[in-house]
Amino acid sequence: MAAIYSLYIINKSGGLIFYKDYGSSGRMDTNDSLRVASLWHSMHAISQQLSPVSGCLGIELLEADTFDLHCFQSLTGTKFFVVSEPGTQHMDGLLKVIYELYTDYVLKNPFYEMEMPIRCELFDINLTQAIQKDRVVLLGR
């Protein structure tokens, strides 16, 4: 069964603006999620500078024994990353759907201030639906 453990959204300066935990075990507290987001932002920036390939956009996939970390960076520098079960496929498509939800429900919200934590009920509802739909698609394969 393919599982998505958690979702992070980091602003261009490295601040955690959204975190959602979908795992049932090993839940992190707020400080740990802030540390993970900050660490990922730093690793992503360093990888861009150290890459031997010109025009490198940073780390897009980090594979470990117990999880995979998939990352999508928007043109504005906002990073979306999903921690999932090892070997989970098609996460790049899910990250693009999440980005579309972000642009539709967060950025178009007149009460949202850029770079601030995301508190948008419509975004939460549609995100939950997209994650559930993705799980159903992955289980059906």
Contents of the next structure:
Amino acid sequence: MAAIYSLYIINKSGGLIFYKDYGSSGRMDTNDSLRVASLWHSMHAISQQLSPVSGCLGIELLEADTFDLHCFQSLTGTKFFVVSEPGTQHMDGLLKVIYELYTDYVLKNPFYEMEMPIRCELFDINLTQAIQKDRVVLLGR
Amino acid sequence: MAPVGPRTGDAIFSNVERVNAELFTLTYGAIVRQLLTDLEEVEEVNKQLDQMGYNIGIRLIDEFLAKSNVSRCIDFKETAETIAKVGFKMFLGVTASVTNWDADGTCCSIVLEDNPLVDFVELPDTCQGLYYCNILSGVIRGALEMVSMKTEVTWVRDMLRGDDAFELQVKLLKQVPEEYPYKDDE
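Since the structure above is the form predicted alone, I would like to see how the form predicted together with the partner chain looks, so please show that one next.
Below, the chain from earlier opens the complete complex, with every other chain and molecule after it.
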């Protein structure tokens, strides 16, 4: 069964603004998740410099033995990345859906301060629904 | 998974939820009237409208990028065309045109024949210095700043002041890509 382990959203300065854990193992406390997020931010930036090809926009997929990491960076610098089971399909599509949920339920909330941690209930609710729907679709295949 | 191409302004406009145009015009009019009452100075109102537009623009840009699927524009010319054809269509339901390019391609005019903000509006003599639609200049400035472009947006022609169209001059001041502080010994 394809599963998502966790979702991170990083603002353009590399600070973690959202972290959600879906797996039963590998749970991280706040400090660790902050550390992992800034590490990823730096690695993503370094990969753009290291790339032999010009116009590289950074790491999109990291494949390891026990997980895959899919990353989407919007043109505004916000990064959305998801850690999932190896071989999980359609994570790019899911990341785009999450980006749209972010533009709706986070950015359109006038009380949300830009670049700050996301504390929007509507975003949480809709995100859970989107992930559930994704799981159902994947199981159905 | 096959990448989805960019969508046209019409396609997106027909898919998003829309609001009654009169309600939109009335709401904007109420904002401007209230600002005039609170601030009294026309210049101050112009500045506030621009600031409000800026605050909208910095959030609007992600919505625009998410819904329109545009990829990074290669040059400022493409940026201006995208704003006029896709941006204005998507958010205001009107198409604008881009003209008056300068020699290095950093300054252009976006011309609006139709502007839903000003339906039924006439400027009284007491408010002659007012840029009624100044929120739009703020929106463009804010949105472009979030994609690393510092711009200056000013009104060249304003129908409420007697001109024949609405013309915004958009000038690219500089591109500011994200700088990473690799060197500590600067």
